[in-house]
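First, one chain by itself in structure tokens, the form predicted on its own.
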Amino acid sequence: MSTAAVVGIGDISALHLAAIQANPGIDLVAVCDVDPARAERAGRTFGVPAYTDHRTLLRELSPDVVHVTTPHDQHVPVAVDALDAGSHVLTEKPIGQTVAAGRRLVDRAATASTKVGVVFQNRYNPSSVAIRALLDSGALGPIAGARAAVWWYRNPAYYAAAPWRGRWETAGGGVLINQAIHTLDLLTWFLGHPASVRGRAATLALADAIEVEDIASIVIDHDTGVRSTFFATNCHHTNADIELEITGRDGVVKLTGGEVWQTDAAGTRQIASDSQATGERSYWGKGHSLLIDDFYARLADPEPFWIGPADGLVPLQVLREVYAQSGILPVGQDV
């Protein structure tokens, strides 16, 4: 039995808490949030002590695993404190609100005796697993190129409910860092690390509500010689399905509507389908529970968790480079 604490009781923490409760090998021992009322509500709901200071929690309870589900600018400070206290860390994306912050976690994790996992849960989707396996098989032949798009919706009320989301200092960006980073992660996982990045980001629909961007276009030349193009916005009228397509000499694989379709000389056929969650946030899928269960299952393994801080740094570097090229970062803020 592993003990767990969740630091940061916002929207995304609900998925972590649900996964913890569903896993008989995990014992939730505490929750923590800087908002006393929010922490107390969560503590009552789950029947565990509630803290407003994560350092006090670490000192008094020494949980085996700390789940970091705070606003972006607190990911690294909380994660480093947890590692210093001897806890394993499972942190939400991004690993930091800036590349400099992310590198701090990468460096600390390299010297830690405990594990650090980064929540890129879409890698666990059946669709992603099928695409990765298809690419590894070589069935598509040499890859010619790829494209992906995220057409989602966020309104001013979304940002008003949690003002940190729309600020450079606390969020580190907008649609790219908060919504589209998962698809950027898939592109680099499928096609290789970026060798060069060119892009533009802007705020076209939500300028009265946020500082950060709500739309972006990117061209990535990967170190495998493949080029991908990427588009993301949260100005759409709804949260549409993620689209991703990879074209090879001998065929095409396409993700759309949670389904993966392969087209080649034998025709077009479906090779995978995601079993989606239902409800308001169904577009998140079910990957969180799969990743969390896997992280705990690997705690005793000697090697690092397979999605670690160095992996989290890759899409963060891409999107922050686009911000820099677009001239939209605040004066004095590093990439």
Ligand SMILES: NC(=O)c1ccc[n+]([C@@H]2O[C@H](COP(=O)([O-])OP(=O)(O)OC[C@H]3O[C@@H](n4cnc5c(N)ncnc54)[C@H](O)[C@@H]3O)[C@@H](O)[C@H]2O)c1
The other form holds:
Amino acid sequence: MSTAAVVGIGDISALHLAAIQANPGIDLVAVCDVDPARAERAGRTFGVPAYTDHRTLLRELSPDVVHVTTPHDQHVPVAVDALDAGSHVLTEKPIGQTVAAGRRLVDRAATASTKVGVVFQNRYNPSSVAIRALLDSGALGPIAGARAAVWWYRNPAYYAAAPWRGRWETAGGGVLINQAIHTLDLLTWFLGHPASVRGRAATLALADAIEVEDIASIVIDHDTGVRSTFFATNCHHTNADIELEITGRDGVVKLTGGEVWQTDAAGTRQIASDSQATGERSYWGKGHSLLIDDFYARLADPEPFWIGPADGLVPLQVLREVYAQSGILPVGQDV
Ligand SMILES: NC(=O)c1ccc[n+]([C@@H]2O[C@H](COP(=O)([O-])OP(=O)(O)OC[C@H]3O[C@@H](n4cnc5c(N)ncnc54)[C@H](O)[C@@H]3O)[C@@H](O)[C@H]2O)c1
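Alright, leaving the form predicted on its own aside, put up the form predicted in complex with this ligand.
Time for the whole complex; same chain goes first.
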């Protein structure tokens, strides 16, 4: 049995708390939010002590695992304090709001005796698992190139509900760092580390509501010699399904409509589907509980968790580099 605490009781904490409740090997011992009303409400709901300061929680309860579900600029401070207190950390993406912040966590994790996992839950989608396995099998032959796109919808009310989301200081960006980072992570997981990144980001439709970007185009040259092109926006009228296509000499694999299709000399066939991931927010994927269960199952393993801070740094570097190239970072803010 492992003890758990959740720090940051907003939208996404619901998925963490549900996964914790559903796992008989996890004992929720505390919740924490800087907003006392949110903390108390969650404490009452789950029958655990509620804290407004994570340091007090760490000192008094020393949970085995701390889930970090705060705004982006609070990820690193809370995670580092938790590692200092001897807890394992499961942090929401991005690992930090800037590359400099993310590096701080990478460095601290490197000397910690406990683990850090990063919530890129889409890697657990059946579609992602199938594409990774197909690439590993070599069935597509040498890869020629790839493309991916995220056409999603966020309205001013989404940002008004949690104003940190639309600000450089607290979010570190917009559609790329908050939504499309999952697909950037998949692209680099599938195709290799970015060797060169060129991109442009801008605020086209939500300029009255947010400081950060709502649209971006990126060309990534991966260290495998493969090029991918990527597009992301929050200005669409709805959350469309993610599109991702990888072309090899001997075939093509395409994620579309939550299904994976392989085309080669034998024809076109479906090889995986995320159709079980239905529901109001299916675009988040079903992966949270899979990833959380897996993190706890591997706590005693000697090696680091397979999605750690160094992995979290990769898409963060891509997107912050695009902001820098676009000239939209606030004066004085680190990349
Ligand atoms: N993996 C995913 O698919 C996914 C989806 C949505 C959100 N997220 C991530 O989850 C995180 C939270 O997003 P959200 O939409 O739930 O935000 P939210 O604003 O709904 O909730 C954040 C909560 O953290 C609290 N908080 C702020 N600073 C704190 C601190 N220092 N200590 C304790 N509590 C603090 C706030 O009061 C708020 O209640 C973000 O990193 C976001 O990117 C991930």
